[in-house]
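What follows is one chain in C-alpha cells, specifically the form predicted alone.
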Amino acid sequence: MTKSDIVEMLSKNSSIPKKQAEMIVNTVFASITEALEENEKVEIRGFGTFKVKQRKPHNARNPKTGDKVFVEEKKIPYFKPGKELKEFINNI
C-alpha cells in the first residue's frame, strides 16, 4: 500500500475531496516526523509505537570486499507494533 492508496481510501470512506484527504495524510506523517526529529516517542494505541533508537559506533565488514570498516554512531527510526496489530496479523 502506498501513500496515494491511503489518500484514496480516506477520500472514499469519509466522502471528503481527494485534496483534503491528501492534506490530512501529509499532516499526520509530518507530525510523526517532527516528533521523531525532536526525539519524542509517537504512540498510536492499537497500532504501534514509533521512536528513534541510537546505534553505537562499531566495526563492520564490507560484504563486497571483505575489508573492515568503522561505522559511526547514528540514529535510526524504529517501529514496534502494538498488541492488537500483532494479534490481528497472527489471526489472518
Second form
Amino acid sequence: MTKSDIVEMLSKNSSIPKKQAEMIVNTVFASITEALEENEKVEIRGFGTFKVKQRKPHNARNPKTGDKVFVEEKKIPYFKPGKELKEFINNI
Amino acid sequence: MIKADIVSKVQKVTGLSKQRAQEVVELTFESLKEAFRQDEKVELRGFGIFKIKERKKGVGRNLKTGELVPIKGGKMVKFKSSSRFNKG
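Could the form predicted together with the partner chain be given as well, to go with the form predicted alone?
Below: every chain and molecule of the assembly, starting with the one above.
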C-alpha cells in the first residue's frame, strides 16, 4: 500500500475530493516530520508515538568487505505502536 | 506534539472546519490501521515504511522467580524511517 492508496481510502471515506485528500495526507506526515526534526515527540492517541532517538558514534564493519568503518552519531526516528493499535491488529 | 496540533495544521492548509479537519485526520490514521489489520505494509515516500511483523508464540521465564510464563505471540507494527528523513 502506498500513499496514493491512503489518499484514495481517505477520499472515499470522507467524501472529500482526491486532490484535497492528498493535501491532507501530505500535511499530516509533513507535520510529523517537522516535529521530529526538532526532536519533538509526536503522540497520536489510538495509533502510537513517534520519537527521535540519538545514536552514539561507534565503530562498525562493512558487512560486505569486513572493513572497519566509523559511524558518526545520528538521530533515528522511532515508532512505538500504541496499545489500541496493537489490540486492533491482533483483533482483540 | 499531539493530534490536535496536526488537526490545526490541516485546518490551516485546507480551510476545513475544525470538526471536519479532526475527522479527516482521524480517518487518515484509520486507513493506515485498516491496512495493518490486513497485514499490508504501508510505504510512504519520504517518510518511511510500516510493516507488520509476526511474533512467535513461546515459553518464557520470569527471571526473578524462575516461573514459566507463556508468550502469547501476535502481530506488531514495525516502522523504518526513510533514509531521506534520517539525514534531515
